[in-house]
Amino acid sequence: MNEDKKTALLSSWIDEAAIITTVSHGRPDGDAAGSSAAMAGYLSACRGKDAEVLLPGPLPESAAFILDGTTNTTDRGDAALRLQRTDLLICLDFNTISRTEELEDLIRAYPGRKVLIDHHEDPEPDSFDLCFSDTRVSSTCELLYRILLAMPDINGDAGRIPAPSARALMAGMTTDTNNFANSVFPGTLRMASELLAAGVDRDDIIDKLYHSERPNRLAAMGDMLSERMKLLPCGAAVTVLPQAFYDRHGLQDGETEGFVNMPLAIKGIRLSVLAREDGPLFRVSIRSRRGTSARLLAKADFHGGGHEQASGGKILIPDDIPSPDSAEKYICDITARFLQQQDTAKN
């Protein structure tokens, strides 16, 4: 079925529900949050639904903006209450029902119609009623944006798109591109060019996103950059960030997002992996240059997956290393070893 034959489906599904719920995924950023509030507020105000959005764990709180005027829970319990309630389900920004972490169990017993909005590698289509998946857009904000346009209510004009949505698709977006620095696409700057065009405050946007820091997240960063950071000649950077790291710095939830992004400002370094401890586990973070796949070495090593320049994964205690103090080298062994075979094979 092609996007025009979902659209309509979907749009009359819209018209059958009278109490639609969106979900997304666990430790939600920025285009989960953006593709659920601009969906939540295109229902409410162009369709006239009881519209709510839940998400498993609360967002950092730079990117908590996003859900001004949004209805919405992250408690399991509410959630819970609601999708016995709710006509239509609606999935944003993950590709597996098991990316919703503590929700999972409940999502997958959910009875009714479930639509899949995302951008990732590898979706679990047989989980969904409906499935729009597509990898290349910078975002699912980007890829609801289109969504939206071609509802009939909406007929491709971007000013028909409520305000607070608007503003959430953008911020959605411009998170999921780290401020257009990586996974533009042509509809990328097309969607941002639109949405200025009708009336979003991308300068509110920026200030609220990168301009709000506490200052434990600036000495973070400090530290991280300084002590934590570890740079290999085989032109990789790893950082592995321990509990008392996040204690001593006295950071929150999300805090630290980005900071894997920044060992990639050193010329010469085509990959950089951020592990963060989390209790019996780290979860890592991937990010290269183009040429250089962090979805395969995530795929590979880290249980993981994603995009080809931006992916994660985890590391389990015991499973893969015996504690915490282990992480560092295991880390560099398995990039080192992962980059000297990308080389040989393009040699």
The other form holds:
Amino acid sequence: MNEDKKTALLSSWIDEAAIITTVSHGRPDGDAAGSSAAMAGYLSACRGKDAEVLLPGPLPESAAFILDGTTNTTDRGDAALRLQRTDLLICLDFNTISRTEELEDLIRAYPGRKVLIDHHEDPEPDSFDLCFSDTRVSSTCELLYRILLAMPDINGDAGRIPAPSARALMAGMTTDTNNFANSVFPGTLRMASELLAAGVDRDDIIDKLYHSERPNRLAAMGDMLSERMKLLPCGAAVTVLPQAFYDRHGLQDGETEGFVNMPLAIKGIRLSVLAREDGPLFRVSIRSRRGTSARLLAKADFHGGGHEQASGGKILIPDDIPSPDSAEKYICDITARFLQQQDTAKN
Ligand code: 5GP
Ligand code: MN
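Right, and the form predicted together with guanosine-5'-monophosphate (5GP) of this protein, after the form predicted alone?
Below is the whole assembly, all chains and molecules, this chain first.
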């Protein structure tokens, strides 16, 4: 089915539903929040629906404003009650239901129609009744923008998208492109231009996202770069942040968001792997320059996946390593071997 037909079908399902709920992935980011808030805002303002956003966990502080004005919950009990009343469930910014983490069993058990709108590789179409999946966009926000434009009441006019939804779309696209540094397509700039023309205050979004750091986050960044980051001769940077690092700097888990990108600023570094201790495991974030696949490394060695240049996964204790102390050596060995294999395959 082409996208126009799918959009028409989604629109008819929206007509048939009174109560519509959205859900996004665990440890939600700006794109998760932006697509959720934009969809919910559209459904309530333009279609008169009772719309609510479910998120399996809190947002980073700098992205929390994106949900302003939307009804939302991170509470599992509330989510379970909401799903009992829901006529249509819209799943945003994840490819497999396992990424809804604490809510996974509730989402799997939901008996009604499930629609997926997402931009990750390898979606699980069998888990959904209707699937919008495109990896050639910056973000779920960009794909949702295209879908909203094709809705009969919006009819290609960005100015008809409700203002809070337009702002949420711009904010989510901005965080997923790292403020236009990666995954920018012609449609991404078109969307930015049309939303600006429609009156979105981008300066305010940038202030909220990037000019509202707490000083201790910057201090932690300095500590990470001077003490924790290891540069390998193969062109990789490996950074392990133990729980003690978070305690010392008074940081929450989400507050090291973006740290993994920094080593790529160093000439010759093509891969950055950052592991954060999180209770009984390490959560791994991987970023790469073009020509090196972050996705393959996450898939092969860290029980994860993601995009070509931005992916993630986990290190399990004791399955992968006997104790947290061995994390750094484990990642250095895996990463050096991975780059060597990639180089051999290319030559
Ligand atoms: P981040 O490093 O920002 O946590 O994640 C970057 C990207 O990696 C996400 O957008 C997502 O596509 C992917 N990702 C992160 N963690 C996991 C994971 O545990 N499993 C899979 N399959 N993908 C992940
Ligand atoms: Mn995304």
